[in-house]
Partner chain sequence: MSAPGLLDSVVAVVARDLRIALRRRADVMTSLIFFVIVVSLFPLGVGADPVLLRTLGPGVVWVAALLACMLALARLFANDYADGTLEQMVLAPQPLALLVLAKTAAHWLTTGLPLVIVAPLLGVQFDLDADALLILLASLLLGTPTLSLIGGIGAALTLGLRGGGALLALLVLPLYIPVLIFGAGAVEASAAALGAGAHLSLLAALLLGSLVFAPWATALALRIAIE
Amino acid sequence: MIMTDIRWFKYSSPQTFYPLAGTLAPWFSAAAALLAIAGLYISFFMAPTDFQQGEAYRIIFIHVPAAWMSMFLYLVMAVWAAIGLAWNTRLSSMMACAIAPTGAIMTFIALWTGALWGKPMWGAWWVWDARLTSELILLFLYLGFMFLHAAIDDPRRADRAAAVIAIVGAINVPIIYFSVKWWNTLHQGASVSLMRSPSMAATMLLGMLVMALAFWMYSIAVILMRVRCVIIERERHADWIKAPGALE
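This sequence as a structure, only the one chain, the form predicted on its own:
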């Protein structure tokens, strides 16, 4: 195959990406549902009871994947926003807008489940711990991105203004990740690390990883669905939108 014949940028425009997103979204939705069922079964029925935290520890099977996704999605959103800002590409900015609500939801779930875990473990729903505070700031950054974008009528100006928040706010992600190492915090350290062996039973680790995949597949599915809505809204006056069968 001749490399020059490959249409690398075929799906870089809203017109060509719209049907691709519609094709992929159901597959990722199905994968998310299957992985969630398997992950919940492993986490709540197969994983052993923790000898220190008892059954209350099982909230981590929701909390940890949500926290991972909250940070990962912010970085992905910032990258798409930066591409849109640098090269003025429409689809990049649309992707950033589509990612923000899902990232905010993941951040809220991480904070909410963290509070549910913290009450029996720490005796308080909330403490101004370095990791909790920086995760709360992450939620505000997501909300700030969305509110600022919605407050500006001109979509292109809104894209540029919101991109600045996304790019600057990305510095908060490593602060969240390394906060337990940089400061003396109540939050426990990472149970899963690329640099050392996991400090949990194999069944617990399996349940957490399967749930993380489920959250990942769900996020991709929802983002693909949402970006289709953003494309319709932003491109509603384009000729290709008005063509018969364009939105199927």
Second form
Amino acid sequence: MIMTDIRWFKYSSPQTFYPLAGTLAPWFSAAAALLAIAGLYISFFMAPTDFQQGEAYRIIFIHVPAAWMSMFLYLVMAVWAAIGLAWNTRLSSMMACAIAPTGAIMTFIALWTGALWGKPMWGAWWVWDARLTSELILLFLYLGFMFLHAAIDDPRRADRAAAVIAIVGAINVPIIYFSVKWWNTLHQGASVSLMRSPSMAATMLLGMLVMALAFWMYSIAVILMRVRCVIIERERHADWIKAPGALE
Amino acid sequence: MLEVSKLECARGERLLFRDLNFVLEAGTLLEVRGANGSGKTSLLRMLCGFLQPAAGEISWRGKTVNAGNEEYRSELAYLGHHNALKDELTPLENLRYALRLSGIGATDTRLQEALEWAGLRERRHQSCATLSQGQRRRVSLARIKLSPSRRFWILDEPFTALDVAAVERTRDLVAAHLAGGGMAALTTHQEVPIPAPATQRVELSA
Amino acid sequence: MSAPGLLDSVVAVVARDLRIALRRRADVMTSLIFFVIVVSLFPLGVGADPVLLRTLGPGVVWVAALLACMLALARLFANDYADGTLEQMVLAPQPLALLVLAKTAAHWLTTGLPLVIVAPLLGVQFDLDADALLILLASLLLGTPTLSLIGGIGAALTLGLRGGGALLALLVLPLYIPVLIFGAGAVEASAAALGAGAHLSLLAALLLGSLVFAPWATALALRIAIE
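What about the form predicted together with the partner chain, after the form predicted on its own?
The next block holds the full complex; its first chain is the one shown before.
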């Protein structure tokens, strides 16, 4: 027990995490590439054509994993930010900072593909579907976190302030999602859902899961690379970073 | 009573001071000296608990000074760069609010006396917006004068904008507080020797 | 600190802010007039068809109330931050969250409550019937305090930042969405004879939730802001 505790503390310092992230990132990148190739092959060549939605439904292989990642990453970001706020650990806040852009990109992809899918399905680029509306609000929450962080010069103060808004946002996400859904049912908006394919064939499900894994690996790889940049930027005056060979 | 150990302060990327150690006991005056930007105000704000130390610890009666330490705050009076006065209110209203906020009971007579001491008796019903810088500083000092029950006074440049007579009265006020077993920490650019049972000096060099 | 001392501090904060608002009546009027103007612009923009206006009415009044509340937020802590009284509040030996709650209450009394009082008049402009007006009043009464409470977090986080106003909108408006949905929804539901009970209960639940959580988060944000 004690041994593992020590290990955890060891990797919670930016100095030791930096090389670790550097070692892990390529592996996650490779896994992301392989899974994406496999996933795309399944989605485009193996999965059957949907009898209702035709070929256009295939965008869910991108859309759904992106939407999952966008919500999940917000939660992870808020947890890291909260840890950084509570225990004043620098690396946790740096992780939150590194996650935010990836989360925002995922949200954006989910919105973009949702619109692309909406055109053939609903005949409009944008409909006020509950899921899409929630994604849009999630994008605002990500942007709020990033802009607030950018507006404060002192990085530690920025970490703490952004952590507050991340926590408040995380508590609000379920409330917002519920309220938007409620609003949507009352207003009888779009009733066709991306996910509600009448009979989800097993290959479709497989394709989606492989793609979801690919998105996972990609996100982890990118976040590890970005956190390395954040560490260099923030710690550029630290002694360890100036030591020869520290950045290899 | 107040113990500061291995205190380190960084603002942004600049390290202002490190490894600062001192202990203040009853009757001690802490004089913080240093050039502009050397971290005098930062040190005082750290003593208030506004700023978190980058490293090290501040403790009062053996308990760490942090957001949860309400006992410490109930023994503290702080005069900052800003006078903490509302322009819309009169000096009397400002004082009354400040004392109620911090839970110090004071009768109107005592408020009047304090304003008398500050030389603002005639202006007590005028809005603070009409007062000069020196007069505002004096209202703020009157608040400190009304807080003798607060053991530890933290005064950031208390003599700014004051005329000679007011500087002397303020000096006497702090000296009396120290003689009565109080403690004070202050920064100043003026050479105003304050008689005190014990004096500690901290020189900050950036 | 004893309970009477605590109560006295809370009362002192509320009384001070109300007195200042009384001496700065123009500030209070500005957000109220903003509210009235925004609502009055809609018929000019979308046309004066009574049926259309009746459908738009609740949403328009609610969105305008949201924006007016948000504009007023800038005043919640900014002046206290600039003149140093905020520091003294943080130094007070009382729990900061409670003092924040006191300040927010005073703020709502001077910005939210006037909106609530004027709103029925604006509802009449949109040809809402008596029942709908009553529900509009009730929904605003339950919803606007939540807006002040949640908004306080954003106001505290953006203290002293450049571009603070636009950033405040970005931070706060997404959090306002549930209040908007249930608030405007209450009036629409009653107009459609569906009963507004569920909406109003949800608004009350949001108010209770933010009463517990928002002052604490705001206090945290204020401590960060005065660093």
